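Just the one chain here, laid out as structure tokens, in the form predicted on its own.
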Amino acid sequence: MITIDIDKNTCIKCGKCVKVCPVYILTQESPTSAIGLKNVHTCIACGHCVASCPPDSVIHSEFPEHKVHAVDKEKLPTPEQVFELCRTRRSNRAFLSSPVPTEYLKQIVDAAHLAPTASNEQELSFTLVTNPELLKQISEITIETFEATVKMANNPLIKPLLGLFSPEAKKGIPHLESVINRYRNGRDSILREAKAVLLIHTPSTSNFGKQDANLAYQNASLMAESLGVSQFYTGYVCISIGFDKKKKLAKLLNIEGKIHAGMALAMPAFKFPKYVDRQDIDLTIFS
């Protein structure tokens, strides 16, 4: 059971904990009054109250002293550095044959794990695959799923209905056929000979699994970029997971629940010396 207390001897009544609590557990009747507590059982253990308190007056059972750390502002990147990282980030598919260093992979997973989750549920789990045989099986399962999907879509009884009820799906079939043909002719468009794959998954009961997983992916992607590790979103793998009712990939890797996102990783054969502008931003402002 979560317990929260306020050390009245050190509390400066600044009210910061009250302002940041997402479920309104902490209260303050006036700017100079003592901090109060209500409905502590609704706490989601986000840690905002502890992190915002200057004199460490919030005593929270989920965040003992060894779990609370001062921010080293000297280590934080400048806005210009963050923006430059975002501008230069690319999905690089030109890889070296050497593996991604283990310490880099750990940092990438750690960064993903630090991403926010809806209601602080923290239901994300991660599966990291570096075994070459398993990586091949991931591509093979993806292709086999595409082949079964194309076969069903081209069934004389289904094909006319597909165009009627799902025109977008019908348009996608030729693309899947192209991916299949390339793979069967020795060109793997699924993983591109990546040396590692990171899969992000949640229990099937998670209400915001997809959203949480993609937030984690962005953290991992930027960390990979900062480490000089090439990565790309495993879109084909994720599409095939949606098609595959037998959950072959999840069973292969003993994953319980649902896979929402995946990242292929390898060391780059080269780095891009330039970045190019995107199309003009489509922005609507209401003020």
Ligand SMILES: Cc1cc2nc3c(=O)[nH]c(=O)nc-3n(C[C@H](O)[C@H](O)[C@H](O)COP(=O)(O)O)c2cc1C
Contents of the next structure:
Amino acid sequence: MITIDIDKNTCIKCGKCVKVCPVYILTQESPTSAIGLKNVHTCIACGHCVASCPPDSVIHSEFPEHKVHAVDKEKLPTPEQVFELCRTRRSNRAFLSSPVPTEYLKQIVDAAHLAPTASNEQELSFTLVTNPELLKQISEITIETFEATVKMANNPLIKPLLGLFSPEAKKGIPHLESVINRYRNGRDSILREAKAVLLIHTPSTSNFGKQDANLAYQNASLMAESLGVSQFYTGYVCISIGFDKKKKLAKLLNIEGKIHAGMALAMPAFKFPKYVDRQDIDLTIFS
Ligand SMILES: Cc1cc2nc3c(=O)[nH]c(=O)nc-3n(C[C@H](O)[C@H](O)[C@H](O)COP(=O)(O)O)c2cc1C
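Give me the form predicted in complex with the named molecule now, not the form predicted on its own.
In what comes next, the whole complex appears, and the chain from above leads the way.
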């Protein structure tokens, strides 16, 4: 059970904790009055009250001293640096055959773990695969699932119905067929010979699992870029997970719940010396 206390001897009554609490647990009648507490059981343990308190007067059971750290402003990237990282991050698929150093993988997962989650649920789990045999099996399971899907879609009884009820799915079938053909002819466009795969999953009861996982993904991909590690989103793997009622991949990797996002990783054969512009931004502003 979460407990929160205010150290009245050190509290300067600045009210910052009151302003930042998303669930209005901390209260203050007037700017100079003491900080009060209500409905502590609704606390989502985001730690904002602790992190915003100048004299460390918020005593929170989830955040003992060793879990509270001063922000080193000197270490923060400038807006220009953030832009440059966003511009230069690419899904570089030209890989070296060497493995991704373990300490890099760890930093990438740690960055993913820092992403925000809905209601601060922090339900994400991560599965990191570097075992070459398992990597092969990830591609193989993906392709087998595509083969079963294509077979079903081409069934003479189902084909006309698919066109009628899901024209988009029907349009995707030739694409899946070309991915399958490439794979069966020796070219794996599922993992592209990546040396690691990071899967991000949640319990199936999670309300915002997909959103949480994709935000974590983007943290990880920016960290990968800054470490000089190549990554791409394993969209094919994720689509096939959606098709596969038998949950073969989850079973292979002992994953319970739902896999929402996946990242293939490897060291780049070379770095891009340039970046190109995106399409023109489609932005509407109401001011
Ligand atoms: C949801 C999603 C799924 C993707 N799936 C794949 C994939 O299965 N294989 C692949 O090589 N790249 C995949 N990508 C990478 C995109 O093709 C890539 O992000 C896009 O072409 C833009 O290039 P950039 O990432 O280098 O900026 C995926 C990206 C996203 C966002």
